[in-house]
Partner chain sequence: MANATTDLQQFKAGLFENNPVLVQLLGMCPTLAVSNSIENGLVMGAAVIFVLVMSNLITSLLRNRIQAHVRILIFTLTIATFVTIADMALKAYVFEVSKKLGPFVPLIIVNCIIICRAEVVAIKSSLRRSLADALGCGIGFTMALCILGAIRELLGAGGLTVFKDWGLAWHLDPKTFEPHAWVIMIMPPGAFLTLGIVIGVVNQYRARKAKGGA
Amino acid sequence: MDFTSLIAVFLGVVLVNNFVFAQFLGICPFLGVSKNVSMAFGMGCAVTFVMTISGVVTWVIVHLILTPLGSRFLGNPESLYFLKYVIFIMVIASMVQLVEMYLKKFFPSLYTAFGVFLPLITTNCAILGACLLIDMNEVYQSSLVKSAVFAFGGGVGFAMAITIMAGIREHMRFSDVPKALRGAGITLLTACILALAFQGFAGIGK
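Write the structure of the given chain, one chain only, in the form predicted in complex with its partner chain.
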């Protein structure tokens, strides 16, 4: 396992295949929670946190529990894979619950900072998306470390995108937006320009 390939995975998912701008994951919080920078940053951190943990846990479940069980008792390593989606969503839901309880007990200040975002994360498609992408890609299937870096990078990319967006929206509060475009419309158009900028990274690291 060399270090440069890990950096390539990380930069790839933060810049080139950014979860929000290139893969359209986590658009709901991106539009909903991007009104001010500190809230957006809190959401980004909470997502990064949960995404890394659930990415690792689902990898472990698929490769160290489902596959061996399938090949041992049913003769085919893939015979239990139909359970994947149900397991993924349950892992994410319980991870969120667990993280919430842990933070409440040991880091109360962090808990109040994350506040309402933690329960919202269960239905954040970026988290399930990260688990699914890890599960679909052969590179990550073979390496837990790379999967963990991918999940962490995905979270960082999401945090970056939502914080940039919140920064822009804070300034846009004073501009005269046509009535019909106020709210979601202008946010999507801004996202379009940001996505264009992120297109500039395409091809790096290939």
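Residue numbers count along the first chain shown, from 1. Note that the structure is a prediction, hence the values are computed from the model and not measured. Here the rigid core means the biggest group of C-alpha atoms that line up within 1.5 Å when the two forms are laid on top of each other. Compared with the form predicted on its own:
Relative to the superposed core, Leu74 shifts its CA atom by less than 2 Å between the two forms. A displacement of 2 angstroms or greater separates the C-alpha positions of Lys104 between the two forms, with the rigid core held in common.
Could I have the structure of this protein in the form predicted on its own, to go alongside the form predicted in complex with its partner chain above?
Nothing else is written out below except the one chain.
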């Protein structure tokens, strides 16, 4: 397999089509957990792990289980595809449970700091979006490796976005922000400026 194409897939989803800044997926945890860098980085790593494993596992289930079963027993390889969305949610929820148990055992302070946002990774639309994009794109449908790189890159892009945002928000605590913009206002404005900045990567690969 062409290594250059894998690099292009990775950079494309990290920079050009970043799930947060370009596709506006995963905004809830992005805004809710980006208050300090350590917590944001931890959330980014958790999302990267869940997104990568979920992307790979769902690809395997759809192409190596559902498709052969549908073709063999029902005469149509797509006849069982109605189960895909249920499977996606179940796989994502299972991966989140693994992360939750790991953090609770080995990093209890981080587990406590995440609070409700950790189980909410299950409903993080960025992760479900990655699984759906892999399923809908013919390039990823035909290649497990490219699907894995895409899912991993999506997680890295999310981690980068939330960590950058957390660093900016930490510095803003010591800034003289106008009273009318304090809180959600300045946070959303900062996110908009970052999204505009990432538009500068749109020409990569052309």
